[in-house]
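We begin with a single chain expressed as structure tokens, specifically the form predicted alone.
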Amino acid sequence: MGRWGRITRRTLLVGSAAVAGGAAFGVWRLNQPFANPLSPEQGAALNPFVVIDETGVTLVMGRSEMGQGVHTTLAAMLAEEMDLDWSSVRVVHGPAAAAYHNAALAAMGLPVADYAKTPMQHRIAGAMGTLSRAFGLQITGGSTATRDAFEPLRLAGASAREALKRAAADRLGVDAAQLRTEDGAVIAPDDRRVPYTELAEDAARVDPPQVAPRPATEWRLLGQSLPRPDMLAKATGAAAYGVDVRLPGMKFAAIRMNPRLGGPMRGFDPAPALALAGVERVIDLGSGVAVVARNSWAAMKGAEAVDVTWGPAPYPETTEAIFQRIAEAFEGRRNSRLRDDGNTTRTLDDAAQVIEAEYRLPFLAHSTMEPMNATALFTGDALELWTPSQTPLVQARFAAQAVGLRADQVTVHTPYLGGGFGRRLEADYSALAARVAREMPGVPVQVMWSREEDMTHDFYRPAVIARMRGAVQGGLALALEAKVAAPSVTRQAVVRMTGLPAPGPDKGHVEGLFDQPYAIPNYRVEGYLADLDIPLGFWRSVGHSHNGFIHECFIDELAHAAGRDPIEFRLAMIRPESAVAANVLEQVSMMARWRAPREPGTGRGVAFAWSFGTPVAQVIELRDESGRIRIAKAWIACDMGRALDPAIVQAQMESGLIYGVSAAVMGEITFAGGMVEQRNFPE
């Protein structure tokens, strides 16, 4: 964070390079290209991806990194195409401007399956990937970060290169076809060796040369396993997330909200609070209150002190109650029919034996590891904020507006994120944080969230109900029929982000279920919209967190109606639908050496879900262990494709794996009295 403060605060010394589709130096050539956003102290910003001074190189990513690795592959791109020494690379995230915008998030938003996608349907979605450049949407999130930038980016390190080489051979006197590059350095055919630091201002002022990215048989790098430049800071306590900004003469700050969510405030009494230790005003934010103190300790008991008079929530009051508004949905207007293969109504009606099941899940909250939190500095023409967040101008925006600001007048930092899972797309925490600032200017505020307010506070993964039908004949699936009834993650979260309305049929409210490669001959799945105004936010994996768990539940329902081994089950529709999705299953199945006998006192359960791209096949292994139930094993297989870093594919399969089975166990969100009842982790 303290190297990006150096690099962004003064003009930048050469002229600005444009920015084509995400890449300065590249072929990716859309309408206007956008400006570079670097502006460093020193040396050059050869695009708005790399930055080279007289100590070396600096890769400047546009997307957040919050434990998944993403810092080390996107840099390894740049890194591949510039014959850098991977033990220098140095990386820093960017700041939020338009050009790190996401194409393959917005292209994701087309309703059809990830696995059947036409050529016709490929080209369209990246037509609406462009949508991403009118939209600002600088996103880590939707599993993009490595698709979106796999092409631009190696683009920008092949263009950034021969940059560097012209500007070799200007001052050498030999043909740039004659130089070659090696660790951080243009060499000459007589070995004389240029390090980039010395050609990088001359390089940026030569006219970017296209030039097309490596073959993969050419990688030094990619397809490694390659040391994390983020993992030494954070081992050893080093690394900066965003509770551990300090900056000269820093106020604490804690907030409390109506615990009954979107609920008024109608009264506090700032007294008890004001006679605590270290405490020196409460601040009154309409809808809560902010506590500022000397440290963040005493904020929280100051804000825990605060005595205030909530008023109702603007939804059901109990669990049971919301489950029943959800209920309704099923008896209003259907709002998608995504899959209709086959005459499903009528297959079900003639059918000998129909099976039936009905699945509720609950609220999920996020629960990162690091609660919400945003450092935030206002000088009344200007805002300074230091925020983990998943989407910096989106963050720029609402503080803007918290602050009667444009979005230019706020410059962005964002350090590294204690978790996100999506949480970290909001900007709620950010807006606070501004407004806090607001009524102190000239002062920077640190406004953390305890836990409570963190777990209590969230943007959930909506609760759902899921009505199943199916019938079996000859040891296959005859007929599925899907029902979902839940409020809607999307049309809550696009319009809080964009101010748009999403209308059409919800994808997200049924991906999962309808978009799985199952052959089963009558197939269908519908959406059903819950109008209910609890916060909802994108969690983990989105609408297959739920529709994943409820598709495979009812096809082992379905395989125990056949009397068929679950897996040989599913292989028998996945194989005529495809070929990589059978081979991840069989993978598994071998893995866990599915046909050999079992230990007594265990049992084994199956998986398959195709989602965001990448089919995956999971086996888990239960012991009986004197009545009591405990998890003793897992395997995973899955094929994303290449893997350009297999570490990091495997410690986001591993980490996926113990995310879900925490949520499946152990995070369900309850309500009563309109209040969330679970407030920390042990509850």
Second form
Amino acid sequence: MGRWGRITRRTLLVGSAAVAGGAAFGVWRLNQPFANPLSPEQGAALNPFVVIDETGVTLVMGRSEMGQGVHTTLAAMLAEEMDLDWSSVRVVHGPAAAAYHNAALAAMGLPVADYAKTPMQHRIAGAMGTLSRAFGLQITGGSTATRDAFEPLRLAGASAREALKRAAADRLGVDAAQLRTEDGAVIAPDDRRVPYTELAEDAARVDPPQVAPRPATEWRLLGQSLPRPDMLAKATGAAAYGVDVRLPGMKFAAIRMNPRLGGPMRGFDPAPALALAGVERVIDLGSGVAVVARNSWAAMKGAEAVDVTWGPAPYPETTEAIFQRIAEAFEGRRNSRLRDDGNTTRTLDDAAQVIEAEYRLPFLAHSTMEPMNATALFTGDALELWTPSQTPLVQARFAAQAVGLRADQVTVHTPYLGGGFGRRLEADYSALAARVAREMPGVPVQVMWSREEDMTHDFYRPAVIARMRGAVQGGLALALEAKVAAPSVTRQAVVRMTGLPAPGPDKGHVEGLFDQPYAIPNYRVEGYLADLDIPLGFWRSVGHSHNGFIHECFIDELAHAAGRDPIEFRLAMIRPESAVAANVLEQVSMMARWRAPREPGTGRGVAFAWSFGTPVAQVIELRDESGRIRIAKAWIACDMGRALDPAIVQAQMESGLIYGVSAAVMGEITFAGGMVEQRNFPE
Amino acid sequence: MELTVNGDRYETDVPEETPLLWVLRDELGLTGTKFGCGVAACGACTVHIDGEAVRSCQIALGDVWGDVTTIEGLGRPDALHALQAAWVRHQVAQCGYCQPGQIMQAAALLAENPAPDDAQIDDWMAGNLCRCGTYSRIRAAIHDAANSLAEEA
Ligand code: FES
Ligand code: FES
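Show the same protein again, this time as the form predicted together with the partner chain rather than the form predicted alone.
What follows is the whole complex; the chain from before opens it.
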């Protein structure tokens, strides 16, 4: 009960405020309050969590829906406590506001393995949460949205429900304790029903009661696979993504930035673009150009037609030279040694046989299905921005900076995201749209990236070199040493997003390697940061995306050296560390009938990872189809604790598997002449 | 230029070489059809011309040979096409961005082959990318829609 007690006594206040024709309930901090983003003069549209007016109940989400089902699960937390009729629940994305800070995300920055957190470390993690509030990070990323919302949203829902009951008690002349709630209405003992919509205004004047959320045993919605409120719109073409924003008088623009990332533009001739039908303007953006036209196609054609002279890239020009630079990091200063059990050096020196492997993993692009885009309207002292992002506050700040405004002069709307995967944590596309809009005050403009521009101007998952050594004894791993070199995503991104340096050991760089639940007596993991100015970003699962691969490939090498079955070998070392982790391996082994005889022409592999608080094990079966390898089957077992929506969990796990496999099979990004060579989806 | 989309007549003065995709989205305001690649590599822009599934990013306005149907015209929220209903039942969409193209591609399949097997579905749908990886539910929903169409018939 510790966390609950802390929240009610000191941290959170549940409150309400009147809005035109209704009431709004929210939760915000009492001791260091953020401005409540609810502002009555803007009507009922702006509110942290719940807006009730005469038209119904709307749940306002501070997290972006990019396919991961977060709107469904977060809405279910509120609906559960408020006894709403699920089929009538309306969900909208809230405004950019600091009240939606993500504490779970900052807590994860600690250099401690998730599975091994002690109560003390949990307290430190809590303290780090305040850091994310200090930055005002309203972020959908790091697999944190559901965990971060679990208590506040249920508290807000419970408080709103009780306030509505008190309002009804006054109206009906009945004791609130005798009332119950069902399908969006308060019900009296004599079965009289008062819909919330009729009570909203009175409820706004009630001092909101603080009550504990319901225990899991009473849940009707949470724990169920719910129909997603966004599904009908997405099946009928009605869901509005960033690219679908249409405003009166809107122009369409395309951009063309230096393909040598971060390099300057030496000069350009707009004439060939201006000669094309539909092209209206070419705008100088310093390191590239924007072309404004009557439609996106004319704008993209125009952008291609501009005759540009580019300056060089600030990094080595070829993939080979880039890997050379990464390898040099091993000679430099060590950044981290987050695991150092036993005496790895001596054990390996004394070992009869040392198993060694080097892994090289490529840069990867995010390739969201919806290319980068944003729509902006600049009116001198204000900027309105429609931008599909995982970080509305960061977008506001970057866009404001780009056009010389304050962040509070920027209004951010968050439409649906056609995929995020970490790419839309960045704000480059909003800043560019803002700069184009500044050149045409009063005229809304949609800045659309071509697929080519998107793929060649990403913030990439970094390329990585890992050097592994190990030894086995008596069927177990006796020693495992991992050294990883790569440029640091965290350092780049933290500087970019907060303006502050990120000193100390970089956990993201070695996550998935140092924090795995294997009992290996001599176990050491070291990180080396390469100095490389290629834009890097958080790519779905971040460090785990490369380190999970590296760790598990090498565990297979050790299993092979030990002459053991790869699942048996893993279990023997995982069991003593974590029963939960061992269980997912056992489950996947059972599902895949691992011990049953294999069909001829097939091969199977297994891997385990503890990533973002969830242990996962997968088995993949490959089939040899006359020389071509086909991924024939896959099995996944995971244990995230409480599955708040099993069907969404299932969809996310499948999605992650396919995303990972397509990266492994065809996602490689390479450089030549300082430019990314892959320009569109593989044909 | 005149154009029939979802049964409605439209007039546009945009140059004839403009791809149908951009005419629909930017000139006519029918934004259900999506842009993903512009080079026939993703299927997000799939629409029907006279019932045939085509990549609208590859068809110049001047070459449109018949009536165009987009996701907005396939069914409506209150009168869903069997595939759209199956999409909702199977909760197919994640980000949803690729789904209009997936559904239009699948609709052309069912028009031609009312009871496709897994291999035929995989083959027919192979050019439609989904970065969220919804493929298994897409396949299940197509089977389901095929069944419900068969029952209606
Ligand atoms: S946009 Fe037409 S196939 Fe990708
Ligand atoms: S649902 Fe996101 S790309 Fe298919």
